[in-house]
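So this first bit is one chain, no partners, the form predicted alone, shown in structure tokens.
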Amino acid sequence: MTGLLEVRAAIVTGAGRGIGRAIAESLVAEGASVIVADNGASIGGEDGDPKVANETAAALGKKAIAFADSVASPGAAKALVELAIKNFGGIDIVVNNAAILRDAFVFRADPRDWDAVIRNNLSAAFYLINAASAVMRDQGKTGRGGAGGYDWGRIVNIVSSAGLYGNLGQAAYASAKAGLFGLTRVTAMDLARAQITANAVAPFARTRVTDIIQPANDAQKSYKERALRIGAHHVANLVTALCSPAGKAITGQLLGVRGREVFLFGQPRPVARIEAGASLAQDLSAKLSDKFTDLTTDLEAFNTEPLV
């Protein structure tokens, strides 16, 4: 390790287990102080357990402290940022990783589950960005980033290929993750003048999500088998790279990481155009159907051997 993040302070949500914990470990290893924000809930968001955050922070050592409340409220976001300022003197890195999963086909889903997933996976990220970015901007004006401006501010949102491709039964989860990418883009734009970056990372690794996949066909079975071989530390390596000094030129991007493979995703832009006429639906089919995006799920799209 090189100490790239010495004297920097980070908040990582969902940091008690899986990808979040791997990210927290990597940031600490590079010298950062980290708040381990995790209420220890189940994958569905129920039954919180403060031991998850407390034990992880203890394992990370003196540079880590625990925050064991839910992060899905404006008050919690403000408390997290205040905790970073009180203990570490400021906040330089935010990683929004916390997520819950309540799957159901759209015709069977409970609207209350939709609301819970959107609040935890999308709104919580906004609350934290909202609270932290204001402090980051002020820090830039007071010299925390050095004489050259505040070039340390980093925001990384952990999204999902489900929000890019879609997946059966994941309306709430996919919508939240797609929205999180949209939030990433606007955050990057709003904070560009302050030299604060914002990027989205779609991880492919073993998590509680992959553990609970119940394969409905051979393709899903092989996807799960491959995913279980991919360690979360690969995701942490990419996130840490984005948070490093060399990452200051990377913002507004959508990246994926699957083992030692790192993907740069294209972003939605027009691929064709026609002039609207009296037979618009027929023209769309006749002139653009060869460019339509098919209904391939993310599990099918990435059902190939990873580099591990």
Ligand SMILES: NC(=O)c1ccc[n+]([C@@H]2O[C@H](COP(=O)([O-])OP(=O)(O)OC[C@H]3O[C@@H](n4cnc5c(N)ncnc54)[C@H](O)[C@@H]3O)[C@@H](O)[C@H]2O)c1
Given for the second form:
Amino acid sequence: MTGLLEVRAAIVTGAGRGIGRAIAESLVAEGASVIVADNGASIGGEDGDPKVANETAAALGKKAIAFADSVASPGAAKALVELAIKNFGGIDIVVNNAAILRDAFVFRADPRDWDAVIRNNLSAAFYLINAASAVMRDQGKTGRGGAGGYDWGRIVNIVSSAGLYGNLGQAAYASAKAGLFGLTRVTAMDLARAQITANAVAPFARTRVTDIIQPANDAQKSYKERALRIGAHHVANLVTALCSPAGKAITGQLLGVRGREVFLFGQPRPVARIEAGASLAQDLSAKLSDKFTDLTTDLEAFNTEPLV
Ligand SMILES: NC(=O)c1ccc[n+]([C@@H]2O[C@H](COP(=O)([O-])OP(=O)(O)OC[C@H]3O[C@@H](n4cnc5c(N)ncnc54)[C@H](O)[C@@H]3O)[C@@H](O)[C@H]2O)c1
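Having seen the form predicted alone, the form predicted together with the named molecule:
Then the entire complex follows, led off by the chain already shown.
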């Protein structure tokens, strides 16, 4: 413990358990005050339980307070920011980590599940960034940053390799996570002048979600065995590093973390160019196919030995 975040205030969504809890623990260990925002829902987002946030906040000690409602509404986002201002005098760090899963093949999925996942995993992050960043920008003007100006603002969105590669049956989840990447980029741009950073982190760690993977083949079986060996504290280390003073120049980036490995992902840019002519349909295959991206799923791409 070095007290790097001694005077900072954070909101971590989904902090009652799993990766979010590890992040909240790490921020508190560095001296930050943290709102543990978690409605204690099932993996599918049903059956909330306020004990999840309350017990985690109690275990984290005096610097943590619980918020046990769902974060997936503009009103909840506003309430969270007001809670931070009332208890901690402001807000410096936002970690959008809460997520639910309702997997189904695109040809079977229920549109109501799509709506629930997008609202919970993508819109909720926008609501909170929207409410918190307005306050963060103003803090710069009111001197919360001290004489050097306000360069403390940190936003971290927890995404997923499923949103980058895709995975079978995860249309809603992958779309929400891909959307969260777009939100991260624009947030980084909109807040650059205010010296507030925004980054996306794709984690790999053992949680209740990896515990319930039902392997459908040998590759998935070995993926699961590997995933179960990876502690969530590694994700927390990376998020805490991004929130530390040394993270102030890192923004708009897409990182991954799997045990002690930290990845910097490339971001989509044109990889080839042709001029459209009369034979465009033929040219697409003839001139570009060697550059096409294949349909490797994220489980296949990361089914290698982790560094634990
Ligand atoms: N575990 C992994 O390997 C892995 C891989 C890729 C991405 N992720 C991402 O990491 C994050 C954390 O995942 P996890 O594995 O710890 O999951 P988890 O289910 O253990 O934890 C998620 C927490 O979010 C809470 N939550 C969900 N919706 C909420 C809402 N509307 N309001 C308040 N709280 C809510 C849940 O109650 C739960 O405690 C998620 O964004 C997930 O998509 C995890």
